[in-house]
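The chain that follows stands alone, in the form predicted alone, written as C-alpha cells.
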Amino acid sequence: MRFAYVIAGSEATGGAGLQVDLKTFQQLGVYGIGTITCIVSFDPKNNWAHRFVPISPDVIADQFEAANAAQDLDTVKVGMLGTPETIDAVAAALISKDWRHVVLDPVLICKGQEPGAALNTDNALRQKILPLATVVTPNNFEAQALSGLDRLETVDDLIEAGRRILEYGPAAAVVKGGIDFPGPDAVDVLVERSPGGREPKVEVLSVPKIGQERVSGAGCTFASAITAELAKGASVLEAVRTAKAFVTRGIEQRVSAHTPFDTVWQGA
C-alpha cells in the first residue's frame, strides 16, 4: 500500500480543495490522508463568492500529529493555507520530519481576504513553505507573482518564470500556461534543477485546449496527481506527464452544476 498525504482547505461543493485531492489519490491507487487548514464555502446568494474560515493552528497541529502517527507518510501535497498563522503551523509541521517529496500548489491569493492580509499570506508562503518544496505547480497568475514577470505569453516566458521560481529553493517548478496562455494549446513547462549547478532541465507539455472557460479543480487535481505518482515511486517528469493526461481527461468529461463553472471529473 502506498500513502499520499494532503494539507489543504475544504471546499464544500466537492469541486476543489481536499475533497478533490482525496478523490485523485483514490483514483490513482494510493491511500489518501488529509489535514484541513480552512473551510471554503461558496455563497450562492452572493454570486458564488468565497466564504473563508481558517482552522485553528492548534487543531492543524493535532491533525498532523494524528495522521503521521497512524502511517509512515513521506509524500505530501500542500494546498490552500490562507493565513500567516496557518502557514507558520504548517511550516513547523513540515520541518519536524523528513519528506521524500513535498508538492506545493501555491494558492497565493485567498479570495475573501482583504488585500493587506492576502499580501502577508503571499509573503509568508514564499518565505516559509516554497523553499521546502520538491515540486511547485503555479498557474499563470501565480507564476507571474512569484517570478516578477509582467506576462507569460511564450514558452520562453514560462521557462524563464520556472527558472526564477527555482531560486526560492524548490527542486522543480511546473509553470502552467492555462487558459490565459495565448494560442490553441494548453502548455505547461517543467523546469527541474540539475545536479552540480548545471542548467535546469526543461520539458514542455502541450495538448489542445478544451474550450475557453476555466474549470474548477484543475490545479488541485494536477498537483494531487503528481503527489500520488511520486508516492508510487515515479520520477518528477513521469509524475507530471501522468498528471497532465489525468487532468486533460477530467476536463474533457467535466461535471456541470448550478455554479457558474464546471468542475474536473477525477473518475474520467
Ligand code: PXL
The other form holds:
Amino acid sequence: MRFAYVIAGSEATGGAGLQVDLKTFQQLGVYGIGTITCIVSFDPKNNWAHRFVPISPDVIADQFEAANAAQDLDTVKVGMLGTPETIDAVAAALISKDWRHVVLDPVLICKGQEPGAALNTDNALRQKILPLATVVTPNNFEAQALSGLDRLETVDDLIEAGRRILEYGPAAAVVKGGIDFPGPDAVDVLVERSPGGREPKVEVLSVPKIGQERVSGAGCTFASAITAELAKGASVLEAVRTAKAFVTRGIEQRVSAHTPFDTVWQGA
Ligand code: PXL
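Rather than the form predicted alone that you just supplied, could I have the structure of the form predicted in complex with the ligand?
Okay, now the whole complex, with that chain kicking things off.
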C-alpha cells in the first residue's frame, strides 16, 4: 500500500480543500490520510461569503502525531493553513521529521475573498512553509504575490515567476496560468532546479481551456494528484503530467452546484 498525507482546510460544500484531496488520493489508488487546519463553511444566506474557523494549534499537532504514528508517511501535501498560528503549528510539525516530498499549494485567498485580506498570513506562509516545500503549485495570482512580478501574461512570465519562487528553496515550481491567462490554452509551466546550480529545467504543459468559467477545486485536485503520483514513486515531471491530465478530465466532467462555481469531478 502507498500512503499520501494531506494537511489542509475542510471546505463544507465538498468542492475544495481536504475533501477534494482525499477523493483525489482514493481515485489515484493511494491510501489517504488527512489533518485539518481550519474549517471553511461558505454562507448560502449571504452570497456564499466565507465563514472561517481555525483549528487550535495543539489539535493540529495531535492530528499530526496520530497520523504519523499510524503509518510511515513520507509524501505530504500542504493546502490551506489559514492563520499565522496554524502556520506555526504546521511548520513545527513538518520540520519534526524528514520527507521525500512536501507539495505546497500556497493558498493565499479563496475565490471570492479580497486580495491582501491577510497579509501576515501570506508572509508567514512564504517565510515558514515555502522553504520546506519540494514542489510548489501557485496559481497566477499566488505566483505574482510570491515572485513579486506584476503581471504574468506570457509563458516567459510564468517561467520567470517559477525561477524566482525556486529561490525560496523548493526544488520545483508549477506555475499555473489559469483561466485569465491570455489565449485559448490552459498553460502551466514546471520549473525544476538542476543539480550543480545549472539553469533550471523548464517544461511547458498546455491543453485547450475548457470553457471560460472558473471551476472550484481545480488547484486542490491538481496538487493532490501530484502528491498521489509522487507517493507512488513517479518523478516530478511524470507526476505533474499525470495530474494535469487528471484535472483536465475532472473539469471536462465538472459537477454543477448551487454554489457560484461548478466543481471538479475527481471520479472522471
Ligand atoms: O481552493 C482553495 C481552497 C483550499 N482549501 C480550502 C478552501 C479553498 C477555497 O474555498 O475553502 C479549505
